[in-house]
Structures are given as structure tokens and as C-alpha cells.
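In C-alpha cells, the next block holds one chain alone, the form predicted alone.
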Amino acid sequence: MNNFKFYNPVKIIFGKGTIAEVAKEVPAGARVLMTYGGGSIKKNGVYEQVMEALKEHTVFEFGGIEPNPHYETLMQAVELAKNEKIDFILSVGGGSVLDGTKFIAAAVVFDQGDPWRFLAEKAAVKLKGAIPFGAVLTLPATGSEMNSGAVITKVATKEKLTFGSPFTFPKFSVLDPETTFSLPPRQISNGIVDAFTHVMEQYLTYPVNAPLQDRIAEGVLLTLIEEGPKVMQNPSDYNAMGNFMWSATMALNGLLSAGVPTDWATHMIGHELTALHGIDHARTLAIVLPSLLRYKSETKKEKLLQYGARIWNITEGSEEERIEAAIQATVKFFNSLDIATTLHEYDVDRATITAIVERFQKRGVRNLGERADIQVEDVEKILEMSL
């Protein structure tokens, strides 16, 4: 096992009726900015529960945060927060709303120019603080409720970049499975694939004698495989939804990556497909992951064989046959959730591959993957395999 430091200060409040506990978690006298997305919280009863919990506070609202939150939209919220002297933010929604909230919280106190700098110039610009914030989660997927990372899109330049800081962990996150009962099938399937791929990015690399991390990761994968179809069939199945919700949180709270190598090349490539074509984030991962696993099957051989045996019970055949069977089983699982896994199914052609290569070359992107051995020319080949 590699050396590691693990830090996660987020309080998780899980279960039915727990939105009411927001009243105890938000500091007394705080001026609160409530952030949300397209307004579904006003149709499913979540908004009323949150407002009841905040009835002793001064509350301002900022809605309309998009999937893959837009920098341009978020800067409007930053201006509102500054003008109204906001000192606590409550994110009510899915991972995109929470990612946007993390940006707002950091940008309000950022004093080094344009806040986009802490995404575009990570090496030179470090965050020094952020307004405290909490979350009420309504869409399991990203794990943003229990980590410090965020992904923001700048529409003007079609860039989708990441940031994270010790200052951008939520103070608390409320996970009530009942808030998700009205989710459409597309969002549920996206969430399952998103969480599944988060685990794969941390698990499917190479062995470093970390059996506990492996088995926790495999436990999350197996739970998603077992509970995902139940949730797709019946989103109001409280137990199945609760298991899915907790799995998505566990998939990216730092526990699985402690002491092990991580990949994240699938995410880096997938972000470009979203930025250029607006393809749902999870669907870009489903496009890229199978091809990346095939392309890097030699350097990932040991973990691919372990994954095939422990997750899909693939134990017969040559190593090459078992590896291919494991990848095909992954694709079949994604397809069972009504997720397409090739570029042509999204009307994306070779011109986009050329554009992504050019964007990576311009940014100086290099040394992706757990072995830092995926270069731009490799990205091109992986995407060609995804056609």
C-alpha cells in the first residue's frame, strides 16, 4: 500500500425526514443563499421542507444552475452573495448544483482576480478560503456531497475544468432517499454509471497490496450492479434507492483512493465530449471507459483479471479472453441501463476527435492515467476505438 493522508470532515445525515435537521446545522443568524437547479425541488416537496428548516434564517435564493454548471451563471450568484453579505450557502439538488455551490463559495472570497483562474491556473493560484456551505442531495451520482472537488464549464470557451481545495468540503450533507423518488429514468441511469466509473477510476489500475481498498471498491460495484436495476424499475423503492445513494457517496469520498494509484483519464477525455457536444457526463464515461480499458489492458492486466473474476465471475479462458469478457460485461451492464457506449450513437465523428486532440495539445495535457503514460496520441487512439 502506498503512503497516504486521508481527510474528510463532512457530516453525513442519512435517512427519511432528515431535511428538518438542516435547522440544527446552519449557524444561527446566518444569512443563507439557497442554490438549486431547474426547479424540480418546488414540485417534489423538497423546497417546502428546506424553507421550513430555514424559517429562523434570512434566506436568499439562486436557481437555474445547469447540469455541468456554467461559470457565467455562477458568477451571477457570486455577485448576489457579495451584495447580500451571504455567510452560508445551502445547495439543494444534485452534484451539479453542489459543484456550482463550491465554486460560488470559493469565488466570493477570492481576491486574486477572475475566479476562473483557480481552475485554469491550478499550479499558480491556490484558494485561501471559502464561505461555509452544506447540501441537501436530491440526485445520487457524483459523490460531490462528501468530497471537495467540482467541475465547472465555461460556455464562452467550451472548457470544462476541475478544482478542489480543503476549503470546499461541505460542512454537512443530508441524504434522504425520498427526495429522489421523482427522478426520471435518464438521471437515475446516469447516476449509476457515474458512480460505477468513479469506482473504476480508483480500482482498475494496478495492485499495490491494498486488499481492503479493493474489497470496499468491489463492494460498491456489486451493490450498484444489484441495486441499480431495482431503482430503475421502481424509483420509489426506499431501500434500493438508499443503497444506491450511499454507494454513490462512498464511490468518491476519498476512501477508495487512499493508498492506491488512481487513473481519471476517462474523466479527462469525457469532459471534452460534454464541453463540445453537451453529452451527459455519465454517458461520456460509458463511451470512453471500455475503449480505454482495452487500450491499456496490458498495464491493467492484473486488476482487469481480478475485476472479471470478483465482479462478473469470469474465471474460464485465456487471460486475453477473460479481460475481453470483463469489458464486454461492463458494456452490457451500461447498455442494460439504456446507456449507449459508442460515439456514433451520439452522432460524434472523427472531427470531434481531432478537436479534442488539438485542445489537449494547446493546453499541454500529458501524462494521464495511473502510470502517467497516456499521451495525446494515445487519447486519439482511444477515441478512435470508441467510434
Contents of the next structure:
2 protein chains.
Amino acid sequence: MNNFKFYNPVKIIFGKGTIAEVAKEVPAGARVLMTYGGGSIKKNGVYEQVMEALKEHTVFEFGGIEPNPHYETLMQAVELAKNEKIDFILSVGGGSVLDGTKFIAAAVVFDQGDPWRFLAEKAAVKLKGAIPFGAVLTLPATGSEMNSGAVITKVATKEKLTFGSPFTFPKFSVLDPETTFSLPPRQISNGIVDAFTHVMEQYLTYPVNAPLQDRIAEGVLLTLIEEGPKVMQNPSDYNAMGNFMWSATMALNGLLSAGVPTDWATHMIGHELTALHGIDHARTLAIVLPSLLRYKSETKKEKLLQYGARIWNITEGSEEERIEAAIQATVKFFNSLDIATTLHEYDVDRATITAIVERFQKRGVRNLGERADIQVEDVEKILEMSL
Amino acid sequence: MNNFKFYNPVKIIFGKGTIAEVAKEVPAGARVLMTYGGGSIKKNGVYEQVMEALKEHTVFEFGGIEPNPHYETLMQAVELAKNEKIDFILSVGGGSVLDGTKFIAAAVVFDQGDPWRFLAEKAAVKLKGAIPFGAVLTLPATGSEMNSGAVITKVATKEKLTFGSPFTFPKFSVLDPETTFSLPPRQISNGIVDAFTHVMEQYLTYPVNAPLQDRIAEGVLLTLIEEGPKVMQNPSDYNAMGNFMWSATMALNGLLSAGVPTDWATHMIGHELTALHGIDHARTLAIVLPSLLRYKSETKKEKLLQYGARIWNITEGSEEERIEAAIQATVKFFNSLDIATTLHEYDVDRATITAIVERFQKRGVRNLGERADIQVEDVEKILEMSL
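What would the structure be for the form predicted together with a further copy of the same chain, given that what you showed me was the form predicted alone?
Zooming out: every chain and molecule, the one shown earlier first.
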């Protein structure tokens, strides 16, 4: 096992009826900015539950945070938060609203110029603080509810960049599976694939003698494979949705990556497909992951074989055959959730690959993957395998 | 899955050479009380590493904290900490030193009379704070390094009681497997059984449709079964010791019990055997657990069958046979670590059972176990099965 640090101070409040707990978790007397997305929370009863919980607080609202939240939109919320002297933000929505909220919370107190700097100039610009915030999660997927990271898109430049800091952990996250019952199938399937790929980025690398981390990762994968189809079939299945929700949270709270190498190349490449074509984040992962696993099957051999055996019961055939069978099982699982895994199914052609290569070259992106051996020319080949 | 709250703000610093990190983690200018046990840290190089890390700090020492730390001993440290205006405590040792440190940290600022009250009068006396503390762990076992609980023994009354509060999480815990290389086999085997039983208390209950929690628990059990014999054979096997150490931490950091019922009757009963006879904590668990599982095999049936199948590959025979085989496999595992599982092997006879029954009756102990259905007469029968 590699040396590691693990720190995660997010309080998780899980289960039905728990939105009421927000009343106690938000500091008394706080001026609260409630952030949300397209307004589904006003149709499914979540808005009313949150407002009831915050009835003793002064509440401002900022809605309209879009999927892959936009810097341009969020800067309006920053302006509002400054003007209204907001001292707590409550994110009510999915991972995009929460990622956007992390940005707002950090940007409000940022005093080193344009807040985009803490994404675009990570090496030079360190965050020194953020106003506190909490979350009511309505969409299991990104894991943002139990980590300090966020992904923000700048429309003007079609850039999709990440940031994170010890100041951007939610103080609490309320996970009530009942808030997700009205989700459309597309968002549920995206969530399953997103969580699944988060695990793969931290698990499907190379062995470092970390059997417990492996088993926890495999536990999340198996649970997603078992519970995913149930929630697709019946989004009001409380138990299945709860298990999916907790799996998505555990998939990216830092535990799986403690002491092991991580890949994240699939995400880095996938972000470009979203930035250029607006393809749902999870779907970009489903496009990239199988090709990346095939392309790196030699350096990922041991883990691919273990993954095949423990997750898909693939134990027969040559190593090559077992690896290919494991990747095909993954594709089949994604397809079973109505998630296409090739670029042409999203009407994306060779020209986009050229564009991504150019963007990576321009930004100096290099040394991706757990062995830092994926270069721009490898990205090109991986994407060609996904055509 | 049941509703739950999970909160664990302990920073884990894991790996070889990490004691040096203490320098940065202890607040600059703090007056530090370093607590330790019988002095083994002065023979294995840990003391020197800690002192080197604290060379910029003002350090006081309090050694001699015994296994099952004594209230009487700890009160001397409380006196010292008050006199010297200590504002940070660093526990250097195993779970007993750390449990004792939690008591000291809380007792120093306790203003409601005798600190024993926050153990003996839990319902009435709430902690309002504690001075901050961190840990350098030298013995994987109790999980105290990543939770807020502690067990303290009052010699005068032969009482062994627990306490815990949101104020008694360590600020950080340094887990360097190399600090454990000089442990005697007895402490290693105790640690394995302690961690194993911690998992069983949270896993071997009844199913509530929480497949991820089950799989994480099973992952810890399997890792302990695999790595335990390796560390017994070679305590300097860094990888095996590291995996054991991380498993012991994960066994009791709150994750396994999130959303599921928990038992803890084995611990409640075992504490009495330590209080009355000084039997090592882990050994009392090894005495009680098999009998308790047999005695409650009807209400624990589903989980016993799952445990047998997933941990010991027991899939043949009637339900009754499979359950008995799973319990026997557990006993065999304990015995393989040189841990005896019957009272007579510890020279304890029927009179002790009578004494425990009387103590439980006097303290009004009742409704133990995940179904709150273990009464004093059941405790008597369970202990009789362990004679």
C-alpha cells in the first residue's frame, strides 16, 4: 500500500424525512443562499421541505444552475451573495448545483482577482477560505456531496476545469432517497455510470498490495450492478435507490483512493467531449472507458483480470480473452442502462478528435493515467478506438 | 437500509516515515502533553521520532498508562495537564493509551464535578468540550485512532465503562506500520481478534437491505483472515502489517455501522471478564462471541448463513449445519492465532458467571444486542456455553 492522507469531515445525514434536519445544521441567524438548478425541486416537494426547514432563517434564492455549471452563471450568484452578505449556502440539487455552490462559496471570499484563476492557475493560486455550505442531494451520481472537488465550465472558452481545497467540503449533506423518486431515467442511468466510472478510475490501475481498498471498490461496483437495474425499473424503490445513493457517495469520498494509484484519464478526456459537444458527463465516460481499458490492457493487466473474475465471474480462457470479456461485460452493462458507448452514436466524428488533440496540446496536457504514460498521441488513439 | 448519520473528521496519515508529519499537525506554540504506556516506545525508536518531530514544541510527558487504562492513573495526568496549562495532547501508543488520552482531554475541561460522571452518568452528564489531541498509533486493534469512543476502567470499583462525544475525535492519527514491527505475538493476535470482533458486532445481526455495508464488512473480515496469519508469522512484513492496520481502523470508524443494526453484546459481556479477571480484552471477545452466535443463531440466521458462505465458503449442508460450521470456522481462526475461546482455559469457573449476573442486575443492564432481546438470564446462558 502507498502512503496516504485521508481527511473527510462531511457529516452525512441519510434517509427518509431527513431534510428537516437542515433546520439544526444551518447556523442559527445565518443569511442563507439557497442554490438550485432547473426547478425540478419545485415540482417534487423538495423545495417546500427545505423552506419549511429554513423557516427561522433569512433565505435568498439562486436558481438556474445548469448541468456542467457555468462560470458565467455562477458569477451572478457570487454577486448576489456579496450584495446580500450571505454567510451560508445551501445547495439543493445534484452534483452540478453542488459543484457550482463550491465555486460560489470560494469565489465570494476570493481576493486574488478573477475567481476563474483558482481553476485555470492551480499551481500559482491557492484558496484561503470559503463560506460554509451544505447540501440536500437530489441526484446520486457525482459524489460531490462527500468531497471537496468541483468541475466548472467556462462557456466563453469551452473549458471544463476542476478545483478543490480543504475549504470546499460541505459541512453536511442530506441524502434522502425519496427526493430522487421523480428523476427521469436518463439522469438515473447517467448517475449509475458516473459512480461506476469513479470507482474504476481508482481501482482499475495496478496492484499495490491493498486488498481492503480493492474489496471496498469491488463492493461498490457489485452494488451498482445489482441495484442499478432495479432503480431503472422502479425509481421509487426506496431500498434500491438508497443503496445506489450511498454507493455513489462512497465511490468518490476519498476512501477508495487511499493508498492506491489512480487513473482519471477517462475523466480528463471525457470532459473535452462535454465541453465541445455538450454530451452528458457520464456518457462521455462510457465512451472513453472501454477504449482506454483496451488501449492500456497490458499495463492494467493484473487489475483487469481481477476485475473480470471478481465482478463478472470471468475465469475461463486466456488472459487476453478474459480481459476482452471483462471490457465487453462493462460495455454491455452500460448499454443495458441505455447508455451508448461509441462516438458515432452521439454524431461525433474524427474532426472532434483532432480538436481535442489540439486543445490538449495548447494546454500542455500530458502524462495522464496512473503511470503518467498517456500522452496526447495516446489520447488520439483511444478516441479513435471509440469512433 | 436504516436512516443514519455519519461524521468522522479524523485526519489519517498513513505509511512509513509519517511520524515526522506530527511537526506540522500539532499547532505551533502548543504546550504538548505526550502520553504513552509501558515504555516500549523508548525501545523501538518511536519515542525518538516523536521527540524529533516535536523539537520546536514545549513537551511534557506522562507515561505508564496501562492496558484497560485506569481512571486512577489518568486523573494524575489530568492534574499534570491542568498545572502545566497543556493545550494539546499527543497519544503515542495503542488503543489503551489513546482511550486514556480521550479521557484526559475531556476531563481537563470538565466542570461538572468528578470526571467519572461522564462515564457513569451518561444520561445526565454531557461533555461540552475537550482539549485537542492527536495520536501516533503503535498497535493496530481497537480502532480508537479513528473514532470518538473510549473505554476506561475504575480500579476501585472494578468497573469498565465507555464514553464518547463529538469532542473526542483525534485531530489526526499517524499510522506507520513500521512502529508495530516490535510488537509481541500476543498483542498482534489480540489486535486481529479485536478488529475481527468489531466487524462482527456491526455485521452479524440481521439483514436490512444494505448490500454495500455488508460487502465492506466482509472485505475487512477477509483481509484480516488473509493478512492476520502473515503478520503473526512475520511482524516485519510491511505490506501485511499495513493491511492489518488499515483494516483495524476501518473496522470501527463508523462506516460499517452506518444504516445497519449493531449488536455489541459480546463487548458488554467481555468487559466484565476483563474487569473481574484482567483477561485481555480481545480474548474476552473470543470467549463470548462463539457462544453468543450459537445462542442467537435463530435471530441471526440470515447473516450467519451469509457469513458462512461469503467468508468461509460454507455452502453445503442444512442451514443448521452451515451455521455451526461457520461458528466453528471462527473458533478455529481464533485458535490458529493462539487465542483460547473457553473460560476454563483462562481458569475462570461458574462463580464468575454468577458474579457477572449480579453486577449486571445491580447496574440494571438489560436489552442487549441488535434486537434488544438479550437479558441478564441470556447472558448467564451464553457464558455457561463458554465454560
